[in-house]
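In the block that follows, a single chain appears as structure tokens, in the form predicted on its own.
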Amino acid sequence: MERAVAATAVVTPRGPGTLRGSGAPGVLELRPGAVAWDEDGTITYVGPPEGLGVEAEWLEGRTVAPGFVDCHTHLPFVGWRADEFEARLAGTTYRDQAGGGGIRRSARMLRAASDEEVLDFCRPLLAEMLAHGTTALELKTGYGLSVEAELRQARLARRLASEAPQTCVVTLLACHAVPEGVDRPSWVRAACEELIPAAAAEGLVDAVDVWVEDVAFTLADLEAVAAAAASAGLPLRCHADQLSPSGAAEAAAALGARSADHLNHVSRQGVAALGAGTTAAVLMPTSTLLLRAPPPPVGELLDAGALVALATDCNPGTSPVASMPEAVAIGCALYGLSPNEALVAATANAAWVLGLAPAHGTLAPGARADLVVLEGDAFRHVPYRPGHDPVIRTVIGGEVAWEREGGC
């Protein structure tokens, strides 16, 4: 049996989840507007209310949007760094955390951690998520520093993908930091040799990232990473230009790698890579603010034609954000996103990173019901109140997974 709701607005991406460029030519806004699905969760209709064939649900005042998907986050993990934040707006840096703190502290906070520590620290995170309308999302690994570490981690996401109602990728972060006690070139053939083809052999992953920076990973690392993932048969991610100018986003471009992330500090030529490749320019607005970093060219990956997707950054040391909501507010904000700009980046552009396009992100026939009721009459209201939780209802396959206290 059919069920449907109308709403006194329903917006939308068109097309797969590839829309690049400024602008909002790639947005469906039905006012008012409708959507139904099958009992298997299927969207069977989107358009006006009178084309509808079955009674529907009226949502006088509220918007219905596609479920916003989370395309970069680090998730699992356990316990936060709050006072690591709070050194840096004393002046710390970064990258003088970088060798007691930081990625290193996570590791040992999950090296002593019991399975069941971590999944109980993390179920709340997942359901934060979704009570802010997060219906896809990614977990990674990072955290581990070891071989069976890293797998664990992954073993891990996969239990939380499991139980979640989301869909959930698993990403493994294969190279993140260089473990303690061990030389950067050994640790990252040990990721290649060992850590990638055995967690492709197991099934625990679906893509690889590695992170390009002065206090991480280089260029010849990326190239290896990417050359064992291509092996392994993942795609390639990146963390790239985030604290310095590296060349990343543009050798990521040149690798095929399916996104290039944070991109503080591209070059011009990382800004044109990206606008005339497949790389998907994944940016975090709130790890930007929280660092009090430069934000990116945001404009100019626009103007060059990028596809551009928002994500959280989800993570305890530089960004405690489970909201996709307040991503798109302080994307909006500090980088200059239009509202619709941010709609597409955080739902149809955000699926297409994870491989999940088109049955995610966009609302349309044939992609699964994933969709979140919103307060206010346009999507514009979800940056205009930072802070505030705007969605009044969660939907996932055609279910209510999560409803606001009194409804719609």
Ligand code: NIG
Second form
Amino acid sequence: MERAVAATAVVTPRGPGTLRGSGAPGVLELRPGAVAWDEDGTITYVGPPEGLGVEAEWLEGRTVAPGFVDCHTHLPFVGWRADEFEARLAGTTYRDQAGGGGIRRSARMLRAASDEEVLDFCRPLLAEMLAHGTTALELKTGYGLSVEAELRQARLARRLASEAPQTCVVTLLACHAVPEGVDRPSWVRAACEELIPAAAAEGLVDAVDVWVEDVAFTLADLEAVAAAAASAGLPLRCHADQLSPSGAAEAAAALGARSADHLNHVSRQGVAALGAGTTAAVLMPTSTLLLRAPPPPVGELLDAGALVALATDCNPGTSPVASMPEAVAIGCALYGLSPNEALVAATANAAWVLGLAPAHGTLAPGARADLVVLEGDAFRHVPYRPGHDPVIRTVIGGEVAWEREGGC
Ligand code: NIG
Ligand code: FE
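Right, the form predicted on its own is done, so what does the form predicted in complex with ligand NIG look like?
Below is the whole assembly, all chains and molecules, this chain first.
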């Protein structure tokens, strides 16, 4: 049986595909609008309500949009690090923490926890994401810091993915921090020669990531990881220019990476390379806010024609945030994105980063019926009230996966 909703507004990036640069003109706004889907959860109609062949549920004063796609998170992890945030407020830097605490501390917590304890910690976070409208997301390793522990984290990610209502893509963050007692070149060799091939052979991951930074890995390491990822047939992603400029964005673009993420200190050449190439610029404004870091040159990235995506970076160190509406809100207030630019960045473009476009991230015939019902008569209400969850209903594959008490 076909099902349909009609609402005061339906907003979506025009599919299929991504929108580069400002992207805002590529947003379709129907007022009123309607969406219908078949029993397989595939969208059959997006248009004015009068064009519907079936009866629709009418949602007065509501906006229907594609479900959010969170294309950069560090789940699964276990344990918080609120004391580190407090220490940073008192003057410690994240760079200081990157040496001994930080990532290595999360690695110790992961090691000390059983599989069930890790999953029990993560399940409520995925539920929180669902209640904030996330219908697809990335899970990442990077807290294993040994070949076996990274493979374990990837297996836990796949387990979480198999039980979550959301579509989950798993990334191997093979080079996140140098493990204690190991030198950097030895770890890069182990990551490239053992970890990446083993994870690929077991079908555990869909992409490979690396953090290029003076406290993490070098441009030469990025090249080595890129070669190993290419041999394994996996797309490359890169934490680039987060704490300082390193030339990582332009290097990632030259290597044909799927994305360069963070970009707080991206150079002019990096902006130009992202504008000209196919590597997406993944922005994480809540991470910037909580690190009290300078924002990336978002206007310049848009003007250069970059494919801009938004994500939460959900992790216990820099961004303990699970809410895409919050990422959208801070993306608008701190980065100057317009609401429609943020919509594109948080849906269609983010889906492209995860290799999920065009089935995810847009409302269009043939796409999956992953959608959210939002408060208000336009998408602008999402960034307007940070800290408030504007999502009333999350639909995944045509089924209601979460609904606020009291319903629509
Ligand atoms: O994306 N910069 C590297 N990685 C994470 C933080 C990880 C952590 O502190 O646990 C980030 O900000
Ligand atoms: Fe990250």
